[in-house]
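Single chain ahead, written as C-alpha cells, the form predicted alone.
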Amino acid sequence: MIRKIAILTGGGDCPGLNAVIRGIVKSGIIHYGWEMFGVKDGFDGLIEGDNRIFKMDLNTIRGILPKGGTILGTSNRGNPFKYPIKTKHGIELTDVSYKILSTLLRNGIDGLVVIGGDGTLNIAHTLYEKGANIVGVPKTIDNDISATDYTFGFQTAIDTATDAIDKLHSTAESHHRIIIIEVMGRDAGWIALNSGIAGGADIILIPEIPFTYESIIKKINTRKSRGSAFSIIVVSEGALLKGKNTVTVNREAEKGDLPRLGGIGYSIEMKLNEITDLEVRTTVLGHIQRGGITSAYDRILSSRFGVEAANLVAQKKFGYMVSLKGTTIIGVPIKEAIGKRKYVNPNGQLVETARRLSISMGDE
C-alpha cells in the first residue's frame, strides 16, 4: 500500500515549478490521503540524508500557485552516478546512487516523483532501473523534451521575452540602432522563434538553421532602403554560425557539468561593428526568463501535470513520466523522453510562418 510519497525538483529553476508541487501534495493528501514529503535541493537531498527531508502539509504549500522558483530549491550539479568527491588525486565523478535507494528505503518512501529535464529524467529513469519507484515530471522553459508538446515554464518565458521584445523596440527606433536581445535555448530555439515573431523581431537566429553575416546585413539593409533605420535581432545563446560547429562558451565546464553558453550576442555585435558602420547594443535576458510570476497557461498546466503524476503513483506506474498531448495529459514511458531533444523544425510551419512575415531566418 502507498503511504509516503516524496518530491524532488532538479536542474535549472522554472516557472511553474510550484505550482506542480501544489498539484501533487494537495492531490495526495486530499484525494490520496498519503503523507507528503519534500527533498531539499534535489538529488543532493537523497544523497547527503535524512535532514534534507521535510514532510509537507497543505500549509507549506499555501499561497506558492503563482510564485516563481521552486519552495524545494534544486541542482544542476546532483548527478549521483558522477558526483563530484574531494579525494587526494582531487576531484573524482563517483557512483553515489546506493545513497538514494538507502535513503527511500530507511525513510520508507513509496514513491518519488521527480520533476526535471532531460539530465535530471536521465537521472530518475537509471534510478527507477536500479529498483526506485519513480514518477517523472517534464520540466524546461526551453520546451525540447521530446514526448510532450509542451513543456510548463515554457510559456512564461515567451511572455517573459516579448515583453523585452516589445521595449527594446521603442529605443531601438528611437536611436536608429540595431538591438540584439539573446535569449536561452541551448539546443533548440523554441523561445527564439517564438518570442521573435510575438514581438515583430526582424531577424530571428537559432541552432537549427546556422547563420550568416551575409544574411544578416542584407536584412538590415533591406529595412533601410524602404526607412526603417532600426532593426530588432532575436538570438538564442546556442545559435550557429554557418560553416562552425560550436557555439559561443560564457565559461567552460566544470568536471561533471556542462559549458555555461552566453555571449553569441555580444559576439554578433562586435562582428557587426568590425564591418559595418552600425550602431549596435546587445541585451542579454539571462535568468530573467526564468523568474516572475508564472503566467496563467502555465499554472494551468503545472497544476494538471501534478495532479495526474500523483495519479501515476496511485496506479504504480513507476518509470512513466507525463506528458501533454494535444488537450490531454497522459502517463509515457520516461525511457521515450530522455536522450531526445525536440528541435524546431526548418522547414516547419512556425519558421514558415516568420518567412513569410518578413522575419530572416539569417540563412537567406
Ligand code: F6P
Given for the second form:
Amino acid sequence: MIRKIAILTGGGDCPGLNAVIRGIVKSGIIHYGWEMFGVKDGFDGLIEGDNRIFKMDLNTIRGILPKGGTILGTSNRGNPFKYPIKTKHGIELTDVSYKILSTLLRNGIDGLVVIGGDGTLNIAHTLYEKGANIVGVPKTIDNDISATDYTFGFQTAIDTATDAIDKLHSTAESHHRIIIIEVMGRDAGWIALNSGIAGGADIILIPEIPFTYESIIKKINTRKSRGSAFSIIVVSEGALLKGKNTVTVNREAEKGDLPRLGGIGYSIEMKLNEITDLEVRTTVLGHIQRGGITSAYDRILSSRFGVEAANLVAQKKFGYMVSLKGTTIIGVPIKEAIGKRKYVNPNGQLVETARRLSISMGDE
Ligand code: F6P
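In place of the form predicted alone, output the structure of the form predicted in complex with the named molecule.
After this comes the whole thing, all chains and molecules, with the earlier chain placed first.
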C-alpha cells in the first residue's frame, strides 16, 4: 500500500520546480489520497534527518505555480556518496547514504519523488539500487538530460535570454558596437543556440562547434560591408576555441563539486580588443536565467511531469523517471538518462537553420 510520499528538489534551482511539486501534491492528495511530505534542501534534508521533513497539504502549494525557485529549498553539494565530513585529517568525502535509507524507513515513506538534473538523478538511481522507492523528474535549464526531449525550465531560460538579447540589440545598434552575451548551459549549447536564433543573433558560439577568431571577425566585417556596423554574439559558457580542449572556468572545483564555468565572453572581448579596433561590450546573464516567473510552456510541462510522477509512484514504477517523448509524457528507467548527456548535433536541423539564417556558428 502506498500511503506516504515525500518530494525533494536537488541540484541548482530552475523555473518550474514549484509547478512540479504542486502537480505531485495535488494529484497525490486529491486523486490518490496520500499523505504528502516535503524534504528541505535536497538530499541534505534526508541526511540530516527527521526535522527536515514536513507535512504538505493543499495550503502549502497555494499560489506557487508561477513562482521560480523551489519552496523545498535545494542544494547542489549534498552528494550522499561523497559527503564532505570534517575529520581531524581535514574534509573527507564519506558515504552517508545509509542515513537517507534509514530516514525514509523511520518516517514510513513509501515513495520518494526526486526532482533534479543529471547529478541528482545519478544519486537517485544509486539509492534506488540500494532499496529506496524512488521516482525521478528531470530538471535543468541546460536541457542536456538524455531520455527526455525537453527538461522543464529550459524554455523559461530561453525566454529570459531572448529578452536580454532583444534589449542588447537596440543598444548595440545605437552605439555601433559588438555585444557579447554569455549564457549558461554547461557543456551543451541548447540555450545559446535557441535564444540566439530567437533573438536574431549574428554569431552563436556553442561547445559542440569550436570557434575561431578569424570566423568571428569575418562575419562582423561582412555585416559591416552590408551596412550593419553592430553585431550580436551569443556565447555559451562552455564554448571552446578551436584547438583548445578546456572550457573557461570561473572557479575551480571544490571537493565533491563541479568547476564553475564562466568568463568566455570576457576573454573573447579581450581578444577582439587586442586584434581589432572594434568596440566590444560583454553581458554575462548568469543566474538571471534560472529565476523569475515560470513561462506558460514550462508551467504546463512541469504540471504534466508532476502528475505523471505521481502515477509512476502509484504504479510502483520505482527506478523510473518521467520523460517527454514528442508530445507524450512517459516513464523511462532513470538509468537510461544518467551518465550520457544530450548535446546539440552540429550537423542537425537546428544548426542548419541557424546557418541558413546567415548566423555564423564561428567555424566557417
Ligand atoms: O546546470 C544549471 C546551471 O545553471 C548551469 O547552466 C551553470 O553552469 C550552473 O548551473 C551554475 O551552477 P551554480 O548555481 O552552482 O553556480
